[in-house]
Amino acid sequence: MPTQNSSIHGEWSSRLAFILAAAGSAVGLGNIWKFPYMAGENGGGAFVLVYLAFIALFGLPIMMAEVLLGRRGRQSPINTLKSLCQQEQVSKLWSVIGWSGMLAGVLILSYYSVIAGWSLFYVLESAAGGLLAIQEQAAEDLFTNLLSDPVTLVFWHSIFMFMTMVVVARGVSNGLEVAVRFLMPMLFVLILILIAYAISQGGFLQGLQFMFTPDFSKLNGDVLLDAMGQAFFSLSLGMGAIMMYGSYLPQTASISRTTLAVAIADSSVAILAGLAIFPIVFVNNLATAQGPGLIFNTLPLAFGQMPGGIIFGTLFFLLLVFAAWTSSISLIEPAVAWLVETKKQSRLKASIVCGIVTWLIGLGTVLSFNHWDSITLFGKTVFDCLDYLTFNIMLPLGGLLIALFVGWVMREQAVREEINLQQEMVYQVWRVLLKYFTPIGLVVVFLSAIGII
């Protein structure tokens, strides 16, 4: 069957353009909510040196290979992977890549959705003095009854939810490269006023030694298993958006040079979070494991006894919201592109299908943290078993099959002809990574983790 040409929703307008939309999913609130308080909990520098570590040896070259794939097929992921199984003249059976890179983007936006709620509603509580001289019981109590009011919840998740349907409703051309060209320049600036509010403050070398000095006493088989979910998550590896977003990359641009510019964007983010974040989380003497509640519960009381403590805290928070959304727009794109594919759906149609479906879905989160935090299988609530299960589970494994599909399964010569490696040197690397390194290092770090080595 012959390579499509290209996407019949359209086509990135430019590199450029695919940076921006690739850095706009990878970099979301995995790098700015998750990354600080999992380098908190995970003692600081050898958390991150890892993370680094399966970024360049994991992440990388499944992105490569995960665009690729897209590239290559032109279509949503699941019909991507159907069109390649046969080309490739290989079992069907492959087509659970995108399967499963399709649930996972609709499992992780539901929950998703509900905490960039949270960070909704504290940019309106920090914009109307809600955290000014705010103290500790305050602060907790604030974030205790957010969490324990599922109306406010629902609410949050419903206009967020919203948010992100209606630019993904507009199409590639006139709704997601419009966002990510204003929304990924004014993340970038927030983040860097920040950090220099943050150096401004004070606590800044305090910052930098719990970042960058690891302690390696604190790496375990859940540490690795964390940091690779982390690289994968952070990455939007293995949820079906990267292969959605290179169908729309064009045909002449570098899969190589671009993927590289992605994962440095990535990386640099969650790095300058970190130095946002903990700075003023030690000029303020707060405890870094704090968990998920380190920027929701103890940063609002920073913020509200900080002089200028309602800019800052209202930009910080808007930093979150416009991290959320670019990231939102892509969980939800490959689900709405099939829809549009296979059941001949207008986009508007196929977006408020999804939306709704994820918007249900979304609300077993809203209720775990209240009504039903004493349901719970393994001692997990709902949210608690959505966020293992994609976020430890079916990223790394949907990362572990395009690594098998493209290094194995897929024929070599299209495989050059599509990523186009210039340099030899690199391209073998990048394959002997893929076939070889990359499989058996997630094989060992899932084995290290349920205790099997």
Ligand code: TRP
Given for the second form:
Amino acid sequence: MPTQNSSIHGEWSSRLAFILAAAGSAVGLGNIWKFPYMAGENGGGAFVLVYLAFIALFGLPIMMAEVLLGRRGRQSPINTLKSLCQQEQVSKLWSVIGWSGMLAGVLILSYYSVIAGWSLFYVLESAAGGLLAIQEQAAEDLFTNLLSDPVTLVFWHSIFMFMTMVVVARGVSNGLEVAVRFLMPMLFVLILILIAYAISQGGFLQGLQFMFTPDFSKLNGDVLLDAMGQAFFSLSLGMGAIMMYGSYLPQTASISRTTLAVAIADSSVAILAGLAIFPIVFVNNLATAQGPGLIFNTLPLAFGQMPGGIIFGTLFFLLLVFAAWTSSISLIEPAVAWLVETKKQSRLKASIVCGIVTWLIGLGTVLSFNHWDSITLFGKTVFDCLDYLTFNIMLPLGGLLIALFVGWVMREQAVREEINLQQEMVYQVWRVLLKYFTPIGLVVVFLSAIGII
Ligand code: TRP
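Show the other one: the form predicted in complex with the named molecule, since we just had the form predicted alone.
Next comes the full complex, and the chain you just saw is listed first.
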């Protein structure tokens, strides 16, 4: 089957458009909400170092492979894999990458939307002056009360899901570019303002030390697995989101340079978010390991005290919602594109179906913070289970299969042609990483997490 030159769902107007969209997908709650609390729970420095190493050693090579698959297949991940299997004359079983990716996307979005809903709640709270001069206890109560109120949680979860599906129904390449081009830099500036505030208040050095002094005695299999999950989650890898975006990439764009730009932007935002949050934690003598509530318990303290806090706070949470929005679109796009291609549904209908299913699953996460908080499996609530299953297992496993498929299954000629790296050295390094280092590394991390190594 010949390779199509463009996707039926559209094409990016330029390489920059792809970088912006991919960066929009990468930068989200994963950087600002998840990274700080993961670093906090896993002891800081050593986790951060391993995370950065995994971004470079696993993330970059796999991201290039994922974009390559998308651009070669030009369809939703499931159909891309199916047609590539046909091209390479190998078993269709490899399309499990597409299937599990689609499922992972829906499951992640189901809770991602609930967390984005928390951010929406904080936009209003901040705008209404509710964070003004707020003290530690009051900030904690505000968050605890939010979690204990399923109606409010469902309300904001619904609004966010609706926002996501509106964009997806209209087609991904419209509008996303503008949002990312202007709003991302603004978010970046606001994080810098928070850091400047942290420097003026003290605690910054302590924060810096916490994040960059690795204490290797803190490393164990679980920490490695978390760092690996974080690398995949924050780059949007392992479930076909980047493959989908790659399918809209013009044939002439360089895959290596675009992925490098995205990875640098993405990890910088995560590190800066950490540098903004930990000083607040230390100055107020809070715990670093407080889990998913970390940014919601700390940032209000900073916005409550700084001059112009109402404006900065409102803007910050608003931009956080935007960042989450541009990410959530990529989580559901593979499912929607698959329905459009395979079931010949209109984008609108496909979006409604996917939106409703995801919204319903999200109710499980909402309830896991209140009525269902005692319903657990291995000590994990519904939210914890979904998080663990997707973040720690499905994404890295998807990445592993992608590396194996591109490294071992596809003909080298096809890979070489599609990746089109100008420098032979770079190509060889990438190939060795993808064929040997990445798969072995991923398996070692899995084995060490289950205690075999
Ligand atoms: N990367 C996004 C974030 O950091 C979340 C995200 C969007 C994602 N698309 C994804 C995670 C695909 C995994 C896979 O918030």
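Definition used throughout: the rigid core is the maximal C-alpha set that superposes within 1.5 Å between two forms. In this text the structure is predicted, and so the values were computed from the model without any measurement. Positions refer to the first chain, counted from 1.
Comparing between the two forms on the rigid core, is the C-alpha shift at I191 2 Å or larger?
Shift at I191: 2 Å or more after core fit.
Rigid core superposed, CA of W94 - does it shift 2 Å or more between the two forms?
After core superposition, the C-alpha of W94 moves less than 2 Å between the two forms.
Rigid core superposed, CA of L301 - does it shift 2 Å or more between the two forms?
L301: C-alpha displaced by 2 Å or more between the two forms.
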